[in-house]
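A single chain, nothing else alongside it, follows as structure tokens in the form predicted alone.
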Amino acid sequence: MRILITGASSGIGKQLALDYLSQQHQVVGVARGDLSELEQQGLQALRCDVTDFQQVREVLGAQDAFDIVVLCAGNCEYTDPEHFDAELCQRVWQVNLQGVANCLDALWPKLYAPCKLAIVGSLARLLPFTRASAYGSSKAALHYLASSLRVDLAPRGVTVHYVQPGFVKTPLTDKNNFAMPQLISPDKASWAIRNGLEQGRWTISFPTRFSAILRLISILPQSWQQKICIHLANSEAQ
């Protein structure tokens, strides 16, 4: 098969990539950081800012059709409850959000059957904790807009997929100065969205036990959910 991956250089993204490269699949990675390891791999690599609109146009623009699509490439910081930092979210924004749209734009006369597009977006994005209004948020509208899309692309015979994975450690999480409950190897990850995918699901959770308890509580009253996260957020700082 023929895989485009985002966000190819590090963490999930580049899991992914070797382990489609293992299985002789054609893989293109597409990345502003270093490539090179996964180019002495077979990677076919893209250096590429996917928040540059007319970057995005001219280099995904030239390749052609493939048959998975898996945007990953993401950033994450977190906010201060006492400052709200605009600047912050339009960095996160732009990487999450934009930078979806971005491809999304230059790929889409080239998005016809047999092609799986597969956005990665969080389970942050159920619940509202603390510190993430700018991530949660961005992840929140990838869910709506990969819900939109599922239905855009129907008659053309793609399936959309939502990846939302729990906490996995990556560079981004490396950052983090706090417990993340059930985090797991990038290994794992890639493990997860390749078989969710293989499945045909809609959504890819994981950790299992991790995402199946943030779910029950998001179908909770939202009161209630605003008293867990609050109580979550007042244990933290302490």
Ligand SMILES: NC(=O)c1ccc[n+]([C@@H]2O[C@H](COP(=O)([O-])OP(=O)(O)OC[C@H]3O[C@@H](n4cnc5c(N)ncnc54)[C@H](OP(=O)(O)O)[C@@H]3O)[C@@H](O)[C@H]2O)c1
Second form
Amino acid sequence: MRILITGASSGIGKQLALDYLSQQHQVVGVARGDLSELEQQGLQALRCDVTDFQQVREVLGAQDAFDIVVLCAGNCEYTDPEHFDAELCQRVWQVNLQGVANCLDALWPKLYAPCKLAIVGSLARLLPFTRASAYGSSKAALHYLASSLRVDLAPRGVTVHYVQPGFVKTPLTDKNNFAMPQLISPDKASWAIRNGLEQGRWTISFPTRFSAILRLISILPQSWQQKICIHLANSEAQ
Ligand SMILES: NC(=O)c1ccc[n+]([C@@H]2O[C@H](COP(=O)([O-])OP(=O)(O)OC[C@H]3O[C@@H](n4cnc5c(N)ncnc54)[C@H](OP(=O)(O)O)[C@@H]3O)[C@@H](O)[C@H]2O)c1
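Having seen the form predicted alone, the form predicted in complex with this ligand:
Below: every chain and molecule of the assembly, starting with the one above.
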């Protein structure tokens, strides 16, 4: 298969690229940073900033069709409840949301069956976690985007998949200074994504137990969810 992965230089995207390469698939990886380690394993590297509309159009627009597209490039910054910071929001939304839109714009003419399009969101979209207003809203927006694209791309035979990881040990989470329940390795995340795509699941959620707990809380009344999250925020502050 021919597979495109954005965010291939690090963490989940890197592991996914390595695993698909080891299964002899043709993998094209996108990132701004160093992809040389993966190039040695046979990756076709595309250096590109997903927030740069023109660059994405030129770089991805020149590519042939893919069997699997995984839009994984993302970043996370936590807000300070004492000060609302619009620039922080812009930094997070630019990569997580506009970056995905830029890639879709460039890839759109090539998105036909049997392509599977995976958009990497987060379980954070499910609940109003403290300090996650910028990150969580970007991932909630991606959920709507993916769901809507699933409808719009159905006539073309393209299936759209929303990937929602819990905590995965990567440079992104290495910066976190709070407890991360059920933190898993990138290996496990990569397996869950590959398996979920193979099985054609709409949402690919992992790890199983953590995601089941969050999904259960997310069906409670909103006021209860908010009370639970206020309680969590207070315990984190102590
Ligand atoms: N780790 C977790 O616990 C977790 C949980 C839920 C969801 N996720 C999501 O999973 C995805 C991958 O996260 P990760 O933990 O693997 O993070 P990571 O190790 O920090 O990797 C992020 C990747 O995104 C790329 N990227 C960032 N900004 C970019 C830009 N402007 N243009 C092109 N590429 C860019 C980075 O490449 P360069 O810097 O080289 O460009 C890197 O390859 C993200 O969407 C994240 O939100 C992660």
